[in-house]
Amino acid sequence: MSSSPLSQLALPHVLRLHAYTPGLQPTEAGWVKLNTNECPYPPSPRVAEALRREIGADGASLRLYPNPKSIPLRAAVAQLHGLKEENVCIGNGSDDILNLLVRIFCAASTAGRPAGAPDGHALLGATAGWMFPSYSLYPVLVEIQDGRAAIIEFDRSMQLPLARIAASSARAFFLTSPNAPTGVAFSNADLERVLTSFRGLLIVDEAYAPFAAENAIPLLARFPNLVVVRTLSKAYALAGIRVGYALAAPELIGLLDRVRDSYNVNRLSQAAAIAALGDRDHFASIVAKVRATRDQQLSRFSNERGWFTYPSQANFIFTEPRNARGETGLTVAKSAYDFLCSRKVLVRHFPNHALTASFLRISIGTDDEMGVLQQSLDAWRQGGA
């Protein structure tokens, strides 16, 4: 074998790939962590109980593979949403589901029309589409596939450009609702208008839907070209467990099952998820507390501080800092971000695009954590930032 560096053996498009960058995860204590949209409250007590039962006294169950299709968990999800098991696919986090969908619908950029494909196959390109700004994992998944992207940009109004989405040549179009990073949600009426005209698959990524006033699940019965993707990381406080799922027509679920790993969700995650889904009171309590704190903070930023802040329906806020001189912009947002970091308060800043550079995304924490945040922002402004 040649002595060339191993990177020369890699596919060329992988060498051009930029990996997804998650929010900072500090290892030392003392941080107020408001940068990754994690739940500020613990999961249902039933989760720990379920994990202890699953492990058992000697851990012997861990020598066995998990249920390959997560059948009991599929049944629990189906019951929760009034669907059938054949409408559900379980993933190792919702990111796993998104990855599978890209595998299925986004071909490599050099791929041509398959031999023997029906004429209608040529109507759509070998692309995945999405709005910008939205979840920054989408381009990474498409780049891994060496695929092409059909990106439509929002303007500052964050109004959904229905006609442009409907006219997209993408085979699969990803729409985050509520949007990340702004928190703006899109109505079912607008989604229905898109679904009626769009020839491809509309994937509504509902990671934050439990905190919103509306969700797209009622549209599944009428639109087979709709997929709804959910996660247990946010409202169920199970980000460390990594469980998500897709809700869709049985034909689409069958395609997901063709390409997913045989044992993609481990035994402990399946047990924890079933327990969490079964505790509706705890779920409702978490959602109510996060919503109440979010709405209080929205008022604090918009009305008291006078900062432009999007009307979030998620578990975070996207706000445009204004310094003591009334200035906004990239430099101001970076100043606020750096000052908060110096006070061990973590938020997110997305400086690489004009639509996001002047804003901070702030996850909703406990009331005490939000108090620390607001006090730190007061100190930033008083410091002549």
Contents of the next structure:
Protein chains: 2
Amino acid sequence: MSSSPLSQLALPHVLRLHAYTPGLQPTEAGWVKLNTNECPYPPSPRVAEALRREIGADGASLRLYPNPKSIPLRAAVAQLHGLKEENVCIGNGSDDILNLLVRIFCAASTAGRPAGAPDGHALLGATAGWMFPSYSLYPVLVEIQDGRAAIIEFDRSMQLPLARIAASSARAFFLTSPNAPTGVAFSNADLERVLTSFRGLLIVDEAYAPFAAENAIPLLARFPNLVVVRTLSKAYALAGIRVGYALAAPELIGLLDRVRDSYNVNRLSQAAAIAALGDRDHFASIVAKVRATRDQQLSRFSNERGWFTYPSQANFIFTEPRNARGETGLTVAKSAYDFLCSRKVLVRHFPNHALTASFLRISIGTDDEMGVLQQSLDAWRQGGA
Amino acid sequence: MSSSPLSQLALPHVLRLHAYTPGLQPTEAGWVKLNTNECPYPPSPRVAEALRREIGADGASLRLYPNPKSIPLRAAVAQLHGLKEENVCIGNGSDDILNLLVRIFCAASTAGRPAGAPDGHALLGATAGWMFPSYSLYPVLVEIQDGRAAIIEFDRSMQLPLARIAASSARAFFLTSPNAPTGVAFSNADLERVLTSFRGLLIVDEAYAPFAAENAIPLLARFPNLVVVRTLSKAYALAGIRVGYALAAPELIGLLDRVRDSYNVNRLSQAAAIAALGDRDHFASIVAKVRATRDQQLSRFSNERGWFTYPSQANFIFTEPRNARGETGLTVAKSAYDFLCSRKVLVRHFPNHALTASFLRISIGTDDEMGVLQQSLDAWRQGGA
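Moving on from the form predicted on its own, kindly provide the form predicted together with another copy of the chain as a structure.
Zooming out: every chain and molecule, the one shown earlier first.
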């Protein structure tokens, strides 16, 4: 072995990777945590019951492998959406599903990359596409795959550039709807236009769709080139158990099953997810509360403060802070972010691009938490800004 | 879209994939389940306690994402093995770790594969290697990656061919020790010889090492080209929670963290694993019971029945059934397998290779379960064979 073996053995693109940066998960108490779009309310009480049942007196069932295909959970998901079991694949979080989709559709490109070509931007033969800004995991997954990306930038309107997507060279296009970090949702009318004009597979990442007016599931019956991806992390208040799922034609589900780890979802998460999906009243009540708070906050930011704020259909708000002198921009947003941090209010700031740098993304918390946020922003404007 | 879009959009190698075949997981009760090397005893009672604590009254903590790096669990693993936190990466099962290692070291080969070359066998530039037979997941993971394999076959002695491994062109070599499905363990003396002669990374997959006389962890301090992979599925009786880990130099752990999903291990599994690792008495008692039963069974098969049986250091036995006429072979093994199935005793048969086809792999169950197994094999020899 040489003295630096890994740098010679590991694939070159892996040595260049930077890991995905998740939002901070502070371990000490006392934070108003509005930075990772978690649900401020607990999950259905049926979840704790189901888990206690699975654990039993002594956890004996845990000695056995889980159901490898999560069949009872697939059945529950299918029933919920009026689909069949063969339309459903369960992931260890929806991130697992997104990763599997990259592995199915996005070829590693090392061998064929033209010398001197810029990494990851709109090369001929690109195989994965997405809008910028959207979920920042997509580039991480494609870089891990050493794949190529065809990235289309929004303009400040954040409306879908339909013609540009139709012309994309991507084999699979990730579309977050409602989008992150803006909260802007895309209509099924627009999605239909993409589905009929774009030649590749459209992956609609619907992590936040339960908070929106519309979703793409009704389109599945007519478009075999559509995959809808969902998670239990947000509207089911179960970010801690890591369960997400794909809805698609059986042929695509079959491909996901071939590249999926055969025991990707553990016994406890399967049991918890089935219980959560079964409690429609609890789900409806969480969604109603989050939407009501969100709409109040949208009005507070847009109308009362006069801050430019996208019309969110998600469980967060993307707003452009304006200081006492009426200024906006990266420095102003950073100042608000830092001030909130000093008050133990945690939100998210994406400083690296003009479309996001002047904004803060604020998860919808309880009404009390949003009260603390607003008071802290008042204090920032008065003193900190 | 064309009428068969997926066949044109998905990567060609994915369309050719076959999913890993896990052992049967019968959903109905009444089986003596000796087919997937699960532990016949329940996990530490501290696991159920820790889970109840994490769930609390209403599961409220589950609304929050898990610790993204499983830091408290890394610390527990490090302490257990006398290592540091930066020597540990936690996976969603050890399969997750194995998959990440393939993604770090094994290049996709589509672009460069010579026309007409056989798939997956000892090509120039091969990047992942393993012994055959060993854990049947390795080829699945490498095929998903569209990578190349350098496979070295055992002979019937099942001893390590040290010179052939040293000469392997693999960048990373997977070695299951104790091996599956044979149960044969490799000495640290042999591993040292590999580590000093082989130019690549050696991954010692120690799923079954807690049942063995020796393990490779003491070698980590001296060999930066060594990774040891462990699981809680076997000796900790926690196949249901999907937790495994890698032990290696910090540089390699850093690479695993770059390709790992940022929330790969859920909150409940982290809590359960920490509790299980902390109960050394329970662990020691499980290991002692399984080893005692295994050694009795080895003697029963080898000495009393006179069946050729490898000297297992794992929690299973690989034995070559002999029928009443003294015959062995694929047909005999299949006959025994089928007869056991008809008695609701489930074991594993690998019919596709001469080194395995005449054998059955039998997980070590409770003494009662092994009694049922032996009675059923007696009945097979008398009537069914």
